[in-house]
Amino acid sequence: MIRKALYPGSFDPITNGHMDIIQRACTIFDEVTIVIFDNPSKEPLFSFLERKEQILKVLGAYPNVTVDSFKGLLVDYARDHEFHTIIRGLRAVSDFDYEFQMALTNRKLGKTIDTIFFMTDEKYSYLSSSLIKQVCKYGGDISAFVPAYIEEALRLRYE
């Protein structure tokens, strides 16, 4: 049987945070596949397309990661592509609340589906994409917070 997880994000833009998750998620689970999903409560500064793009060229030496967008409920998703474990990223406890919430919403709304909750590095605990975007657009130094690429593609959306 092959282990499979759902990675959910809005991924605007990936960050080391992330990456570090999908490196540990990568040697726990056969496939992982990243969801940029739509966040009606944040406006992104890029479009599905390009984050995906972005994704994928900075995911290219894990050949066990896919992307993947949607706009809908995440458990519906879920259920039409076969998964029943969702990856979920965590930096502090104040995050807990929030994703324990979440977690138990899609548990009821899908019965087989699971979240599983990862520690991000401690080095990571306190980056957001809207923080880095926020430096970023000031000119501030962001190339710990991203992979090089993305830096670039940042500085050049600001510029």
The other form holds:
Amino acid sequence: MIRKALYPGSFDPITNGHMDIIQRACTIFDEVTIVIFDNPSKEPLFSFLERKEQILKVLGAYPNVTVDSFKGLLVDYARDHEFHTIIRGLRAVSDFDYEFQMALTNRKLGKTIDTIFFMTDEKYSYLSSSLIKQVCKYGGDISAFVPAYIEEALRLRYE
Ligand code: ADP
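Let's compare: the form predicted on its own is above, so bring in the form predicted together with ligand ADP.
Complete assembly follows, chain above in first position.
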């Protein structure tokens, strides 16, 4: 049996923190599918297509990771593509409330869906896409936070 999991998020853009979670997930699952969702409470900087292209570019070394995007409910995507496991990353206690609420809601909506949490490496525990965007917008060095390709994409966007 192939063990497959879904890693949903905004990935606007993908960061070293996301990459760390993907790397951890790949040691447990045979196939990991990253699905880009739009978070209605966040205005995206990059389009679905741009984010998909960025993720494909930086994940070249992971042949068992695929990328997709979806507008709608996560549980609908999971049901239609026969996923029973959702991966999420936990940075700090502050993530827990929101993630707990979302995991339970998803389980209520899709009875066969469970969420598995991976703890990020402590060196990425303070990283978020929003913070990185702010630092880049005002000319700060983001090379330790994102892959070089993403750093370039952010610089061009803010130029
Ligand atoms: P969302 O808008 O759905 O929270 P994100 O792209 O911000 O989408 O995050 C997707 C997932 O990756 C979430 O589970 C989030 O907690 C996790 N994540 C984000 N940044 C990091 C990080 N630095 N380390 C570990 N997990 C992270």
